[in-house]
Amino acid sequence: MINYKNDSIEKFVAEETWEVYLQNMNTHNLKLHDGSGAGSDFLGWVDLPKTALKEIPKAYNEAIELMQDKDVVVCVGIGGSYLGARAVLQALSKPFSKSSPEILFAGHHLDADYHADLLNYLEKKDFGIIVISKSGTTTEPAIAFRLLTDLLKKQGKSKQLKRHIIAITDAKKGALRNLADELSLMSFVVPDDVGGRFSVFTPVGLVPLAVAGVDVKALVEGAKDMSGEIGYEQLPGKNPALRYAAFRKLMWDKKKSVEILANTQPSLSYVAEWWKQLFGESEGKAGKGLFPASINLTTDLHSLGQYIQEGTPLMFETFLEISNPDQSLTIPHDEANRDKLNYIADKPVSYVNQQAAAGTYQAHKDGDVPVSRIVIDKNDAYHLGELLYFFEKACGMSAYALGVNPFNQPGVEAYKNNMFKLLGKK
């Protein structure tokens, strides 16, 4: 279970007022279950963990089998079509080890150097592609997919594309669906009632993760168990996602404009990237929404710590912590003690990191930065599943509390329209 700790509330509201916040947030939690809120056509993610488990064994084993002999598998997608998978994969991967097959990403930006280097790297390798796009025409992944399929053809595999490509797309329509049907590609469906940023527990996230060797069953089990912990039938005061969403609304009402997610483990940095899209696209509408930012502790204390401690009071901070990190690496004793570190000799490095996080938490609190903590027991697939579903549920409630539709993103089209015009698209 996720532990949400907050000892900043009493600085802002009396206990009875906080109870009102909790009760109000519970009405928004109910909307996510009874479909009475805006965007109710996109609530398929709410109960998804309970049904996704039934699909995992057979379908994903076929994807694993297709890609298991490849040197590299390139996941092509942008936004919600890649962030969930990348967040989980980075969290669970060893920093200096390669998975088998090696998992790389493309189509999440338009940098020519990156994609040119990728093509050079793949030139003499046997590689596969997992392309993820509802329409098949989103510019960034469509360009990357065209480049990668062109390389497959140059490798002499024009007639073997179905042995190298998995498509995750719409069930019936769109350019990628048409191609998948034409070439008889292995394909998976992006559910119509689940938006991209809520899609990590659909094939969008699960297929790439299964191919990478992640225990996707444990991931979904964690999400399923968390869904029971934070359902609308739970008492508001006992619901950690509801309390987190309520505190965010309180901060908005107190004129805070930025939430910083402070990771205490670098492995969770892409979880923060996923979190930023989740809350940014869901809440940033109609002149409303907290700006989601993130830092990595302790690295960013040496660049942004001063501002957070004493800068413009526009932010509050949510610490994301792991309560039971690996303690096998300890600090050696040094007879000379020139660096004056013998006072922590023989202690785990993870223990020092925990104390640094605790000290930072207290310092920022003392500096009048509102702080709270989200603590997971362990960095593994099960607990990551809990965490991601926790954030999805909190996001839905939080956006409803602001009076916006959590499931659309009308502002995204503005840059696309300008880009198409500049490129001469008719």
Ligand code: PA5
The other form holds:
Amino acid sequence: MINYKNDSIEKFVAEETWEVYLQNMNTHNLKLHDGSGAGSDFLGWVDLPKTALKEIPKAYNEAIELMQDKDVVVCVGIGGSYLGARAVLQALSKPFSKSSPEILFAGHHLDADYHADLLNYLEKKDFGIIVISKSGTTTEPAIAFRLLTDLLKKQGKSKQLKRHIIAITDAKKGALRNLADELSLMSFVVPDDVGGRFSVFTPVGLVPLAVAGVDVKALVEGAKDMSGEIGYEQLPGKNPALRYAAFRKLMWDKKKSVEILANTQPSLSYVAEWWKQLFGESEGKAGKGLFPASINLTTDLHSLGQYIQEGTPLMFETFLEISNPDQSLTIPHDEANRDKLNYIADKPVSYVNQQAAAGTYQAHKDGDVPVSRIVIDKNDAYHLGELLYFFEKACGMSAYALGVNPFNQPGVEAYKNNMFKLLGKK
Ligand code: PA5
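Given the form predicted alone, corresponding form predicted together with the ligand:
Entire complex below, previous chain first.
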């Protein structure tokens, strides 16, 4: 279950007006189910959690088997073809423990130093590649994939490439599909009706996560349960994703232009990166859209906190919280008490973090920043599945409420066209 808690609405509108916002948002929710909105060819993600479970056990076990004895598995992809897996993995990983296989990422930018160092790191290692590109033609992952395949060849594995590579791409078209077929690689299909940023519950997210040892069944179960809770049969006032989307619309109408997702747990910082792409690419068109930004608490309170508290009133803030964090680490008692911390001795560090978040929420609210809270019960695969689906649904509704097609990204082509021209591509 996800709790969406909002005590800022009454500052902006009367109850009857808020009710109208909710009813209007429900018509947008319905469009995501009956396909009457723009971009309806890309609604495959809506019911995906209900069907994705069926495909998981067998096919994904084969991927796990292929990769499990590798030292390192490199996931190659960008945007929607990498952020979902990275977000879940980061949320569930222990920051100082190496997993087996170790999971690394490449092809999400064009930094030469990063890729050179990666190749250096992999030189003497047995590594696998999971290459993900729906179009199969995106430049950044294509370059990384070429570099990594070249290294496999230099390691003398030219004849065993299919023991090292999994491809996730279109069923029929694109360079990656052709290559996967030619080399008889293990491959998975990105459904035609699911766009990149909505693809975390397809093989795009699930295969790398399964290989990394994440309980993908629980992740999808969470999404499935959430899809029941925020479907269009749900009463608007009881639908947390709809209420969140309606508040975003209210903020847009009240001339706010930035939404800050305030993470109370650094482990969720890549969830925020995924969320930024989801909302940014879905809504930012036709001169419209809230700019999605994020901060990590308490780190960024020592950098951006001042601006949020007292700067230009551009933004509203959505706190992302976990209600039951691990409480096992407590603050030690110290007889000398030179640091004056004994007043919180024996308290869990996570309790102190929660109080810091509560204090920040109140301070920003007092500073006239509209605030609300999205609260998940626990940081585990099931609750992350709930959260990601919650955001996808809210995003679809929210973009429809702005009057834009959530499922295209025409603006992304502009930089590519210029880059190709500069590189002399024919
Ligand atoms: O959400 C999207 O559609 C994009 O971010 C794409 O996922 C991203 O551009 C990568 O595209 P592709 O999977 O075709 O390589």
